[in-house]
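Here we start with a single chain on its own, the form predicted on its own, put down as structure tokens.
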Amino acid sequence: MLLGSRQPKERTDLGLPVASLNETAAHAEVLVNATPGTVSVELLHSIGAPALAGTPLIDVGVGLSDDFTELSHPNSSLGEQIQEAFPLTPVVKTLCTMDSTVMIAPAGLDGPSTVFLSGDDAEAKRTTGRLLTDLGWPPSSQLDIGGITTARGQEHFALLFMGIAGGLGSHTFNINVVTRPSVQSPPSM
């Protein structure tokens, strides 16, 4: 695993090798965008479309105002904007409905919860799903909600997330999609 940073020389305390963004993109099988959503597209442009082409990009970013009260993409989503700017890069939006501690340790919660996937490329979603499983998200917790336009719902949840966090006094929580029990048909005779 190689971490990319805008200031790799300042990031020696992360326990993993850190390189420039361009070097990281050149070696990556999968890229993760965990940058502030207000600068993500510009930052990815600095790497360049050719370097990103064909490499799945998992986007966990959300663009919020400095005071966390407004979305920077109110009629769209960061995931959609990245996909539009880099059409040859399959983008999958996930993990943006929770805080970072839950992203990497979902078993630390009191009960099951749901992680969402949005994207247009089926293979990139399968790859993302395998990586989510490695993080502790079993397939039963993963919910594919459709194409990249559904990333809007995930990102817009950020405003509700902030309200829930205020109500709980903690950012360490997640949601669980609960469905109605399936009704079995009577056996055929």
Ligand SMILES: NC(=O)c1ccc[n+]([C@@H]2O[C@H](COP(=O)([O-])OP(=O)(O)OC[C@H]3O[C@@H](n4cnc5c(N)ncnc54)[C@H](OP(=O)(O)O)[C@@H]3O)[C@@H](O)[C@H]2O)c1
The other form holds:
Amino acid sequence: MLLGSRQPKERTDLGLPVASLNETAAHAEVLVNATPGTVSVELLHSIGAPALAGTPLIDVGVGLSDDFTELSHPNSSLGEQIQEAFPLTPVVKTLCTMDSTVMIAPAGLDGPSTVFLSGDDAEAKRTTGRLLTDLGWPPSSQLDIGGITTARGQEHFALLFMGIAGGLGSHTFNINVVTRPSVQSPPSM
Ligand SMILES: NC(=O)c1ccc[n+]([C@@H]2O[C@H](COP(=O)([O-])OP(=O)(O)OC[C@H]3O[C@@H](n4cnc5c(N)ncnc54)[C@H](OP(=O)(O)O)[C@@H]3O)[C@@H](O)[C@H]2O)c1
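Could you please show the structure of the form predicted together with the named molecule, as a counterpart to the form predicted on its own just displayed?
In what comes next, the whole complex appears, and the chain from above leads the way.
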């Protein structure tokens, strides 16, 4: 795994190799966008569409105002904006509905919970699903909610997330989608 940074030489304490954004993109089989959603599209443009073409991009970003009360893409989503700007880069939105501590350790919660996937490219979603499984999300916890336009729902959940976090006094939680026993689970990816 390679981390991309604007200032790789200053990022010496991350425990993983760090390279420039361009170098990271050049080496990547799969890219992850984990930058502030307000600047993600601009940052990706600095790498350039040709360098990103064909590489699946897992987008966990959300664009929020400094006080976390407003979205930077209120009638759309960052995921859609990235997909539109980079049509040859299959974008999969996931993991943005929870805190980063939960993203990487879902088994640390009291019970199973749900991670959502949005994207137009089936193969990129399958790749993302495999990586999520490696991260500790069993296929039964992964819910494909549709094309990239459904990233909107994931990102807008950030507002409710902040309210729940306020109510609980903690960011270490997640939501779990439950159904009546007779409702079949979606086919696993
Ligand atoms: N943290 C969470 O729990 C969480 C949960 C759900 C979703 N998200 C989303 O995931 C994304 C990353 O979250 P984060 O908490 O890791 O964010 P962050 O710490 O603010 O930013 C991550 C990295 O992006 C680069 N960066 C920061 N500000 C920038 C700017 N103005 N212009 C360009 N690059 C900048 C920095 O790397 P360099 O300086 O090394 O380039 C920084 O270390 C965000 O979109 C956030 O909304 C986070």
